[in-house]
Amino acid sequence: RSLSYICYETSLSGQASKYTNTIMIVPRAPLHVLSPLDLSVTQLSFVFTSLVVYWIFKRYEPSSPLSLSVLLLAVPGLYACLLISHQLGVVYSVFVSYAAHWCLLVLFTIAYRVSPFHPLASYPGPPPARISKFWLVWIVSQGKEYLYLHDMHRRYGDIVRIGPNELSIRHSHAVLPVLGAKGLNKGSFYTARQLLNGVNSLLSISDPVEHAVRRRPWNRAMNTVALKNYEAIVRSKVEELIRGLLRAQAEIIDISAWMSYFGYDFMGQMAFGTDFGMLKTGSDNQGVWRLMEKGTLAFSLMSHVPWSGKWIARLPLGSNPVGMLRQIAWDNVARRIQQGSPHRDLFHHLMDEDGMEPIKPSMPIVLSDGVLAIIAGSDTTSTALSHLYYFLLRHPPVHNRLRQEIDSIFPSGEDPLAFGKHADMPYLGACINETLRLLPPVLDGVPRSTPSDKAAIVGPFVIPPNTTVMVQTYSLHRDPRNFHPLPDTFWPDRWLVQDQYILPSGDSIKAEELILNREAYIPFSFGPANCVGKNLALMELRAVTCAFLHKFDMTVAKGFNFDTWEENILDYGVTTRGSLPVNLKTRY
């Protein structure tokens, strides 16, 4: 309790003294540290509380801010309080709490889903794939998805595994199963896509009884009344595109970009009844253009991981574009609104201003389908075109045959816009169908997932539960067993009723020879979810061709390789296109 000691002191003068000094002993608290038993039950406990949080991330996705801070950070921070409590260190053990609970949630999450365990171990496909689905996300962002699934199909056959639940099929039989009116329904691809938080598009609604709903006033708006109504809208924007190309021929001319101005021009017109005024200007005077091409490329990325869109969703609008989307969305509709419409538009349909709906649909559903529309019907239409007219280019022959039909139903002086003419020209329809074979706007497919509770039979295969599972179109569209010969080759006689069949290099084959198979060629997708507008694509395919190839002569401008062409193709959901350079001459 207390100590007492002699102390010697020497004074300056060298005389010592001698004194007794007396120190208390106070006793110290003993120090808790943790035991070799202690330390190995605080270790196991850590690693199984680790294990339940991933079993919870696992079954249920948690995505929500409140849960992830619980499961996230809460966790490893009572760990860490713990640690100090034994005089660990502050620094110390924060470190190793937070460092271990999400080492341990990787190391759990890469251990199951490359064990043999996996519901789709048995499947093929690249290992980084089964590991995490940002190894496909990685691929997304470089624009080369479609031809990374095809090479992967190529080494690893009818069905490859492109992510810890998800698959890739190339096989026809596996079209009807997956996307046929009792195939699969949609799944997390598409909680992401909402324009507005909590509203669906069309494109994004995985209930198939409400998308029945939610799909009858477009079914009324891309009718065949409705169509016969569209054909002005289509005339007066194809005469605006001749005239901005009259204008413009005089110089090199980016056809793409000039089928991405007629796109837009069309569907902002037809949609909204509003004019972007990209022919007028021969530009993307309101930048909506460039906007909607980062719209996708973000919507392609948070589909992939869909719980990202909640937080893209809160970055400032300014450099969020699926917000600056939401803004042009807003504009248009308050315009349209307050200005109205000198014809049925799609707005007229999609506000059913007929009232034929029960219930009127509100705002927000009206402004996310009015974006798809204009997403979905200007980059496919103008995509479609561009492809067209770079087949047309690299193949002479086929140009020249194309024009020689055209110019037999439309000789000189006759008009190239009479609708009721252009469902009857076999080879102007060949050359559609061969350009949406080879290249179809939208390159991938669109994923399907299997019920929770239960397997599903596609086609030759057996999906488990819970799985996304996807029919590659850039693929299916190139398998020999579906169109043969000359599967990677642009020739449009496949499509033709013939006897015969002279190939490019200048061999013929019989009719029997020729491999056709139109249920493997979906451009439009299949089934109720399919393209909506399908007719309307269409429509406007024929009419700009007729009416362009009657007008101009066509040559590609000096020095450009063909190859770069589809080397810039991106594939981000919809396709972005590099430039395609020609020269026009006017015939008549």
The other form holds:
Amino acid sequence: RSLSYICYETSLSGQASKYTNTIMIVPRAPLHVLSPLDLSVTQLSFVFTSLVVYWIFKRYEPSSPLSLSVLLLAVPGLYACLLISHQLGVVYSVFVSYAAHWCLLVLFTIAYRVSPFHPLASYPGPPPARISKFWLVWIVSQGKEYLYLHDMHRRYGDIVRIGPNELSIRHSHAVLPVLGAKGLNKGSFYTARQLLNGVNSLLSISDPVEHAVRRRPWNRAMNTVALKNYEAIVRSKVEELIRGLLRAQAEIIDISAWMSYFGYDFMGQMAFGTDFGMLKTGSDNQGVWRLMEKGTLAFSLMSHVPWSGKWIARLPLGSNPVGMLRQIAWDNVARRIQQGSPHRDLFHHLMDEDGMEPIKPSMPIVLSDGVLAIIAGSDTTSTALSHLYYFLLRHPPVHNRLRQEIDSIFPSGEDPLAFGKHADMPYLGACINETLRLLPPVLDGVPRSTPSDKAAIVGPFVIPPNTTVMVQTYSLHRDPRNFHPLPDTFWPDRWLVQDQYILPSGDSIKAEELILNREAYIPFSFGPANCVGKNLALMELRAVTCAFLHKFDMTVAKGFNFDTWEENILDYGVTTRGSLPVNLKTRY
Ligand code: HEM
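Since we've got the form predicted alone here, give me the form predicted together with protoporphyrin IX containing FE too.
Time for the whole complex; same chain goes first.
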């Protein structure tokens, strides 16, 4: 209980002294510190638990707030409690448990993804893309995904691993097996695009049977009879465009912006019988276009990280472009239902006002598809028109030749909106095809997924189960195996049937030397989920171009640098673009 000891001390003068010291020994309460054995058992069980959590994530991809809280917060929380009970200190125990659990999860994930055991281990690709999806998300956020993937194909070949479970293909033989009727289904990429909480738009339905049912009203809305009925709407909006351009003509005009005013006003009229008023005011007066651009960026990021969609949808309306789009749609639908429409417009078919379906579509479904129509139909068409005018300005001989064709069909005084004549204008068709080849408004491939239990044979490749595949549109369209000669040059002649072709340089080639692989031409995608609005889009492109070039001489504004046009293209699923300043002079 006590310890006494004797001390001797010698002073500097050499004198010695002696004294006794006593220390009391008081026993402490016993400590529950981990023995080395306990510690290694705890550490092992900790690693094992993290491994199980990793396996659950890999196998089931949980994303609900409850399961995420349990797996990411509660599990390390339990360990922290265990450590605290062994007197290791609260801060230390919490820090160690959480940091170790999360680091272990990241470590297991990376180790598996780069290991030779991963099913995509044998496919080449950029190393960061193997490790995490966030690599591609970062590229996507820069708006240059199409160029990055094009470059990756140049470096690695026809098939590239662009994500932990994702492949990009540049091979025309992949089009049918991926996108065709017997091809692959849409995967989780699309579920993030649900436009209303819990309600799929046509675009985001993965199940092929459900998709076919939901596509029926769309097919009716885009058949020949329906398109004939839309001529009046197209005419009224094209005439409004020409009137707007006549008003603005004194100044330099951003023709790219005016194409968007047309695209949005037209689709607003078609989808909800509403007038966004952009052509009337010559501006994005209600901010719809800006909102759509924000929405497309959000959609394109969410698509790559599908679980993020659920969280973004929870954001308050003011900060959430998707929610704001919903709000605009609700307002317009309510008005359209109340006021009706003099036209059998797209909404008429989406609402099944003819009663063709056994069950009437619910309001959230109509709303969701109405918003889809505006997203899918406005920017795509106005981008295609803007690209076409950019190419015409950059290639004056093509511009002149197209105008000659238009003048020959519609001499002065003739109505350039005689729709029946548009389909018989081969050079106009060739210019549109060539524009959509070089700069398709949807630049990347559209993703499809292999089922979880079956591999797929895609052209010359075997795609393991649970893999997302994209056939890269931009790269396919610029591949000399598909389009030769001059795959990167705007040369509409390639689309015409001729015995001999004169190249822009003046040289000529024989028909046998030309390569035009139509199987590789997919600006509207391909198969049962291709663009249902293709014929409507082509009708708009022809009508606007005939009326516009018939009415105006267009020259590029002084000082405009053509190279900036392609630099300013941003790829957010749908293209966004910069301005295209022109001078217009009335012809007739
Ligand atoms: C030049 C103009 C256009 C281009 C290049 C284009 C391109 C495309 C592409 C590539 C897809 C497939 C997207 C995917 O699977 O992820 C698509 C789908 C779709 N497009 Fe278009 N589009 C255009 C105009 C239009 C127009 C005017 C409409 C009219 C509303 C429209 C409505 C749709 C719809 C509803 C889908 C989804 C089809 C489905 O999943 O079954 N598009 N479009």
